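Single chain ahead, written as structure tokens, the form predicted on its own.
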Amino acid sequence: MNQPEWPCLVWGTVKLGRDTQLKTPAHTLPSDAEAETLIRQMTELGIRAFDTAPAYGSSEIRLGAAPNHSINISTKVGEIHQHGQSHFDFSAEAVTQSLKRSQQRLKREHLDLVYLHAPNNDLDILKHTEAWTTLLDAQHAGIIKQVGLSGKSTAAAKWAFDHHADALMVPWNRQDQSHAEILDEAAARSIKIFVKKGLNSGQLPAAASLQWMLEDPRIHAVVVGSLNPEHMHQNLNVAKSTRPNQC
């Protein structure tokens, strides 16, 4: 199976589907026609890959709601958010059926990338739940283009080295560089990395934070979400004149 091609930006969804429990600053959750709206612009302003997941409330409805096959799509197993509170289920069922559901809302037969979207006891749901392997099962079905882990710890990511992930999403920023030994790795073994909190939660400026990242070879694409299609048109902006033969 062909494995996608990712640009450097990725818009990040979890804003268009849920805004409870969330560390960014509040927001108001966008209407479904103002959903719809904001997917079209992502879109023709030339952002060509979004991140969403279960947990990100009525994300991948939305997004499937507006199918665009030319756009790579990431999502994630493992954690749902309903109710205004978040609920893991690590079991080959469960991984099994959030792999179909997903399929079904996002309208796409394969899957581009899916993580294991892992809490805190990241290592032990690697080394103890059936859940990284049924991902494997899955893409070795042709379900999954590529698996990948969202985790919190460095030893989880280390430990997905070595058991077949072709991606990281992992947090990094100019305050939160904890995970820079991991870079180093991935770059060593063609692993992709995904760059999550690169704005730590918008606290960050985005542009010179923005370049920063991407002047880093280690790095192969960064997460931005916002809702403000301005703010993203100047985020493309800076992707394209750091790298303008990815973005």
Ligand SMILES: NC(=O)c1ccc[n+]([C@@H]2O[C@H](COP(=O)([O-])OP(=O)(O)OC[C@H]3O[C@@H](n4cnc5c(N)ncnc54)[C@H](OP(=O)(O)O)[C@@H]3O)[C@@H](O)[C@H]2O)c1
Given for the second form:
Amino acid sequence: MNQPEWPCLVWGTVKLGRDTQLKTPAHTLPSDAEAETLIRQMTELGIRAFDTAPAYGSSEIRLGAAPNHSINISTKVGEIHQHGQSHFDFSAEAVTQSLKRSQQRLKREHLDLVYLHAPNNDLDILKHTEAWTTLLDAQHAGIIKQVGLSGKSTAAAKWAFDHHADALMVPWNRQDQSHAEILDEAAARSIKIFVKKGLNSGQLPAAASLQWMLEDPRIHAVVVGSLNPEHMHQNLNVAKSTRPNQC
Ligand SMILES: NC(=O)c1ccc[n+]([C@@H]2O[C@H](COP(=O)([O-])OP(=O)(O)OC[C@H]3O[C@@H](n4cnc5c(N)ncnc54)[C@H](OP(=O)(O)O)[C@@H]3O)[C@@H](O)[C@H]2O)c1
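Instead of the form predicted on its own shown above, give the structure for the form predicted in complex with the ligand, please.
Once more the chain from above appears, this time first in line as the rest of the complex follows.
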């Protein structure tokens, strides 16, 4: 199956659709009109990849309402967030339903990349629920192009290595290098690493952090959350100057 080309900077859209139970500083949820403007601005800047999830409240619906044909979009399964609360369901039925809902919301026949969105007991979920095999089945059926894990532990990442993962989303920044051996192993296996929390949820200097991450060839892309187009413009400039051929 053709692998979509992922640029090195991905716009993380949790704050676009959710404003509760987050580690980033408190923010006001954009209105529908503000969200539409933001998505247009990010697209016009040249951001070519978005990360979303059913756990990000209205993010998927908002991204799907905008023209997004030339954008790579990753989404997730396992957690949904409604009325300020998260709910988890890793059954085959829930995963299948979640994929259908994401296709409808994003207005896409095929989903570019879908992560299993796992909480702290990630390895148990991988080993003892049907979620992972349901994702692989959906990939074989052509619904999903690439399957990934966005988990917590290095043990879960290692399990995913041996079970056909195409991509991993892992925390990585100057203050958290707990996944160092995972980055090495992923590079050896040509599995794509997408970094989350690269700015430690806004606590680290953006330009220096981004440059440091993108100088590391083990990292395929960095997912940066923002509601500020000027910030994403600065981030894109750093990305392009660090990796001119992939950003
Ligand atoms: N379990 C999971 O799957 C999981 C968990 C966490 C995150 N993620 C993904 O990763 C994305 C990023 O995570 P995150 O939002 O927690 O952390 P992050 O990317 O480390 O930090 C985001 C924060 O940095 C600020 N920021 C971005 N660019 C900046 C710049 N140039 N100058 C100053 N501040 C800047 C943003 O504020 P402004 O809005 O002011 O720019 C935002 O509050 C999420 O949106 C989501 O897509 C996934």
